[in-house]
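Only one chain comes next, encoded as structure tokens, the form predicted alone.
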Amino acid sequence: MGSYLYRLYRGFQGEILAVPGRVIALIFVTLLFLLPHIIPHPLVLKIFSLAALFAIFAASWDFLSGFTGQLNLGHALFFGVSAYSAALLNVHLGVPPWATIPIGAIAGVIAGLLVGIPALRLRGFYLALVTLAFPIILIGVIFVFPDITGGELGLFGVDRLSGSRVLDYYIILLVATASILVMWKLTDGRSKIVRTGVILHAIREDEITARASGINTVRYKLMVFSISGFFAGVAGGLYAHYIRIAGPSILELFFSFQPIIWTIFGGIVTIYGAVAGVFILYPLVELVRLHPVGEIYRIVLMVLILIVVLLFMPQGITRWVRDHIEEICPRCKLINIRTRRYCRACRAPLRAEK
């Protein structure tokens, strides 16, 4: 038992504590779990609860569009299908939240497959236009059946996740942490256990070459659409039960652009960049809304911040920070803190001597 704990500690020390970016992530997640004890204000809990579920939403877009290059401008479809599925089952049939959220996530998978099938023959701008059309179609369906879907006003009276705002916060945070870790692991090109990351990178860089190399690109593209739809669906189901309403606003064009803005701001093709983008931009914009004129200028502020970041940090804020605190060993490709002169594993010089 002692030797097992020692190996676990050595692995934690080598994989987490020795990598500056992961240390920052660990500290950040720890602070999030301590937040209700540090700042127990209901508004703060609400903002960070929504930020956590939007982080799943943004990371699922990065998983699909960032890692495979399948540009999806209608990502709100997966979120909205799940939110409405969970709300309809709960309001009309009385299904509890612990069942409606997984069912909503499955509905997100089905929506992902429906979008993914035409995506097999489309690329780039044409694919973007097709994905953009799906949420608009769903809004039309919602308006046609107002007695069932609530029409323009939305579907009210959805059950809460739990009886406490603090417990709601922890449920969302735990689901978000697990979901983001799964997506990060599936896209990790250095993983020795899960090899999908390398394949997704190959499809994004050159799909024809990947197919010629023996990769079943059709299967992997459908898989990516399904997984992305699943996690966006998880976020949608949580959202419906947390806000207690499912309305057509979650299918609007701007809502589909939100995960794109968050991901580009934080750093595309990273997963953690999308999460950082949400947790920086969303609370900031929501706090600005508290000002009497904040509702008018909040979008302007977000756009100005995005422009500044893209001018000085074109690859996103997390990549900029990572490049300034980490150094990759040219020999063994291990990540080291930038202040080191020699690699912590193979002792190779990290930078050329002047």
The other form holds:
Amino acid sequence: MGSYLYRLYRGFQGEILAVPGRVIALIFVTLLFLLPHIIPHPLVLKIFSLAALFAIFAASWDFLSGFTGQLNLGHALFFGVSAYSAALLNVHLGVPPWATIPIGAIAGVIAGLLVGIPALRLRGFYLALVTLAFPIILIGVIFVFPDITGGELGLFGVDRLSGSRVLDYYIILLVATASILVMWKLTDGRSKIVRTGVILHAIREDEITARASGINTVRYKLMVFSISGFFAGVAGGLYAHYIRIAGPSILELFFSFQPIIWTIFGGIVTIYGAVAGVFILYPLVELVRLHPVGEIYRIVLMVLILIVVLLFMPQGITRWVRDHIEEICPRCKLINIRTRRYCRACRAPLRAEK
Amino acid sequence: MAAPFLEVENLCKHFGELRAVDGASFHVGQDEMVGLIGPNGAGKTTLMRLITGILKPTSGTVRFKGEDITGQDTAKIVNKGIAPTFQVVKPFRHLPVGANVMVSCLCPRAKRRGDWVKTVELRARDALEFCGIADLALEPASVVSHGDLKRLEVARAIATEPELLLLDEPFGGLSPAETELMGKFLRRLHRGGRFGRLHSEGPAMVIVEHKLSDLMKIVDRVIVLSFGQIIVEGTPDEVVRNKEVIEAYIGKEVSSLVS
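The structure above corresponds to the form predicted alone; please provide the structure of the form predicted together with the partner chain.
Then the entire complex follows, led off by the chain already shown.
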């Protein structure tokens, strides 16, 4: 028993404590879980609940468009389909939230497959244009049936997730942590557990070579679309129950571009980059909004921050930070903290001696 | 008689007016190493691409072990046991060399029940070791030299455990020493055996190549293609002496001058 615990501790030490980026992530997640005890202000809780929810959304965009290279400009579709199906079921049929959110996520999967099938024939900009059209079509459909869908005003009076704000926050945070961990593991090319990461990278890099290696790219692309739809759907269902309204604004163009902005800000093709982007930009913009002047200029501010960050850190903020605190061993490719001079595993010098 | 291993019948591919492959018919036996030669633009690469389904033929059939595979999806054909390599190396540049080969090891054909990441990694490593680039396994493919990428291409192909290997200019851009090494290693692969965890039945091979002297040393039979049509088929010795072949390569007047 003791030896197992010791081995577990050594594993933890080697995999997390020795890698500064992961230590930061661990501290950050711990702080998030302690947040209701540190700052019990309802507004702060609300902002961070929504940020956690949007983190799933942005990560699912990165999963689809960043990793697999299927540029999707209509990601709000998955979010909106799920939010609306959760709200419709809840308002009209009285289905409780614990059932509507999974059903919403499945609706997201179906939407993902619907977008995925034309995506098999299209690539790059053409695919982007097609995906852009889908949420706009859905808005049209919603406006056609105002009695059922609430039309322009949206569906009101959706049930709360739970009784209290703190519990809501914990539910969202737990779901977000689990979803993001799953997506991160699925896309991790160095993962020791699942092998999809390598295949997704391969499909993005060169589809013909991937096919010539015997990989059924069609199946993987559809899989990616449905997984991305699933997680965006989870976020959408949670959103409908948290905000207690499902309106057409969540299908608008701006809502589709938000995950792209967050992901590029944080660093594309890294799930954690999308998450970091959300947790930096979203609270910042929301706090600025409290001030009457900020309310007007919040989008301008967001874009300005984005431009400045991308000018100096073109790879995104997480990559920039990572390059400044971590060093990859030239011999064994293990991640080391930058202060080390020799690799922690193979003792190779990390930098040329001066 | 059992159905031939690979049978290509009347295969045509027309790009508008251009007849890239015009009624090519040939067959490859299960234990053969066939060279496919011809002047530039003769349609060799197109022919290879037609067999692997990267391009869809205009007409004609391709049969593999008696089964019609004409115009099927590339991934499906690869999983039936035909592995192509490309003339222009196309690695996954951002992935490490080892992971490049791992992708092939993950295809349904090469995957074993109960395989997990470690065994796949080791099998990829064996393929790399066999091709002599195991030391580069952790380097990203973007920093690796051209010669090593050529070998990576072969490693990626053999990791799918093929029965027929279609090699498109495996010697292209290699130095003479590297070429000799590669030739020897292809011959060894053809004999078959067990290379670490990688098992090879000794795949049949079709090799497209321009370095004729090196090619002739290793192949059993040569097919000559000119303007999309097969003009000569025979052992290397026969082909080298054939008038038509010399004409196709050098041109009529020059060859008459020589003789």
